[in-house]
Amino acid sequence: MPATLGAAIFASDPTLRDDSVAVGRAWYQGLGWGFWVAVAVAVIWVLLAIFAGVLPIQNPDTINFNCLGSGAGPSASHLLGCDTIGRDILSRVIYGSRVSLIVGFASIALSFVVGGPLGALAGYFGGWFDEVWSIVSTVFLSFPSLVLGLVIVSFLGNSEFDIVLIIAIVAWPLLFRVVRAATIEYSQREYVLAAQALGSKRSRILLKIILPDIVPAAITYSLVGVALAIVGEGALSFLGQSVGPPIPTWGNMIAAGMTQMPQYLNLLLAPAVAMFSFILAINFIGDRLRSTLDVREGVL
């Protein structure tokens, strides 16, 4: 077909044109304004956690004798009030986000490093390798996550590094399943089959063709995993099995606030609202990205 004739056909039929600008705009608009609100909330919490040490807030462990023992409510000097031993709640919520966010992101990153490559290899090569690791992941998933976490923490301890490792151990089978499912799906696409027919090496097909397609799927599910990891750390803290006082985390602050109910409601609400807002934002971001990028779950 002559170049001019081909150009005329593509120009006359918008469905045949490769208009990357239009595609990019459609993808951008498909996310919706709620997505960007969620991104803003998540970014604000991440920035607060990173720059907590330079913000004009009090030290989270400083005891303010003017509200000692009173669980004082909000005031000009303490916007969210003080806890029962005189520590500023706003400061502790901001500093508490550090541990909660570090545990959430680091544990999922570690589980992705383990479960991602295993899932890709199992999904593409199949055979005994797929069967063995599928059985292993099924065994891990058969245990209730909280019970498994409590068992592991009793052996490893409850330092920040230990909690990251524990949640990664609990979470890696989920990332393994997601990456495996995405690999199985994309390995059946026409361009992959064409590459196989042309004699491309299997390692090259996996690394150069399939991997770029499964990374968005893995990232979107990983964001949801971060939210679940923060909830998991909060659950362990609530049971006294995570990073303990005086280091503030959202989980141990909620646990401490429960003991002061209903007299000092602000002790519970402040960290609970903080955790809820970040988890809701991360869940919404992951869900919107997943639906926009058409991540399918049929082969899970």
Second form
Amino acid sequence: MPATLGAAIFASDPTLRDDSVAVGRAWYQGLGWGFWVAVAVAVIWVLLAIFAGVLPIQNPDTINFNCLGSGAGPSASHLLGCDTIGRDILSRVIYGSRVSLIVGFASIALSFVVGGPLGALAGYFGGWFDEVWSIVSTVFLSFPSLVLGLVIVSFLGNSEFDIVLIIAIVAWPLLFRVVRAATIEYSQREYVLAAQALGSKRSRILLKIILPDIVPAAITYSLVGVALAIVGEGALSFLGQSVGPPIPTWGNMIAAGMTQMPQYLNLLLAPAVAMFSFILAINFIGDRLRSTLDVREGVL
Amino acid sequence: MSKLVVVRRVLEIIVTLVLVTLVTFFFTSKLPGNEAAVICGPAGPACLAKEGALLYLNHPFFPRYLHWLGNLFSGTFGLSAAPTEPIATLLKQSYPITLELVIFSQLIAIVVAVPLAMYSAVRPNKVFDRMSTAATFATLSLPAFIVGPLLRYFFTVKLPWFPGAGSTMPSIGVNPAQNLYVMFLPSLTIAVGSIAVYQRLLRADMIATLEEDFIVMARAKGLTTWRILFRHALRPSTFTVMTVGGVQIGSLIVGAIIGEQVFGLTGLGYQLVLAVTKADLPTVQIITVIVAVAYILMNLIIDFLYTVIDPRVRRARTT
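Pass me the form predicted in complex with the partner chain as well; I've looked at the form predicted on its own already.
To see the whole picture, the full complex is given below, headed by that same chain.
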């Protein structure tokens, strides 16, 4: 028994039956196996970050004196070796994911909460509200991201909460613009005009008719935003301006691996591969979702 | 493009520039740190009073901002933190490095990306295209602070083909060969990201261009593939690259900050990070404003270049 009238029509008309296969397909079909591999990688990292405390790994601050003397290379007890002062690299890479992931998701969630509604209101109502917020977003986008980030670090500080706030300040104009552009585009469509002609309230049109169409695009862009936020945190961390030592982050581990013991590649490679695998997974998921949900490119 | 649009655009730029200075000043002035103390270091209260007066430290926010803006326009940049040095001197020494880094990296990116994109576009979805497209997708997930340290490890430590971090570098006017030799790895660090972006955009546009009638026409005339690709197809395929190029400049500056840090080049990015570390706010302010203004102006220039390259846009905008 077809669930909807549309499906019933498709089922009854033999000429439409081929199309009905495509219409009836769920959104997640046809993403390809690569997508699910990427999801698996991302989920594994999220789980590792959450459960780092209960995993059978050392405390990231424990100093292993046996490791100090025998060099920093990988061994049975320290799979990825140790750093300059004998701390287990594997444990530090896993604990290091916490800062990256928390900052990545929290900062984008924050910019989504701020930039999304502002963008929808500006795009739908236009007028002075749109003018003002568009200028503000342009001003914030006039700074190269890392420059703005560095400036605000010197203003706010570098606790984990500060870093979340800083990346949100840098990132919200992007979400504002994406949502604003999408709102403008969707508010020109026939069904919106039809709703207007029927006398729907503007708030109802925005919330019930336009918003559901924008959300997939906004979420897809947010996912790409998470990757960018993690790179941003990594850059600040690499420059020694993010959450301070001894807390391990992928960025400060890469910086340490580069300068402290250049003869041991594992110090550099472990955090680099960790970060690369997570960013690649997120970007791949975002890319597949974007082409599947047919989100228009270049709405920026 | 009517006159009204031009006036509006110019006004927009002016408002943006003023607001950029305001935002910069806001984020770098309301701080616990005392700018005068950072400049004076261990020097006595006389110095504090003098520098404090110069910086308008005892004035409220807006007079202080206007005073600072006035200084900015008249080129009075003041002193950096102890060990003090005129900020103007600092800028004069560091901006050529960053500028060269950005230009050199883009040359490398173009030299690598254009042939890659062309070869991919000529045989789309064949082995080479698939491999290079996959490779560039992966590269987009490789930030400069991963690429830089790896290049530094493999090509200055493991294989000492290039001078190590912090090597002395003659200016490009004095010894261009040595200068470019030192600059190559830092530039490549920035270029890697650009190569990926350019390859992907150029490939997509090129595939579309190669299906146009004028390409068929050129083939029919018996022109060589080489000539068709470079003389006929390349220019109309560069518009997306040009547009995105403007947005790209921001990430080039980010790349330069990282590249300078990895290879110990004392460019603007290096000075900015150093100034942030020292809480040297006057220097942070000036470098930030200069970088932001350069960024805005570069975008404006790219807007105009766009009309130069594409006669269709030029006609559309003038009518």
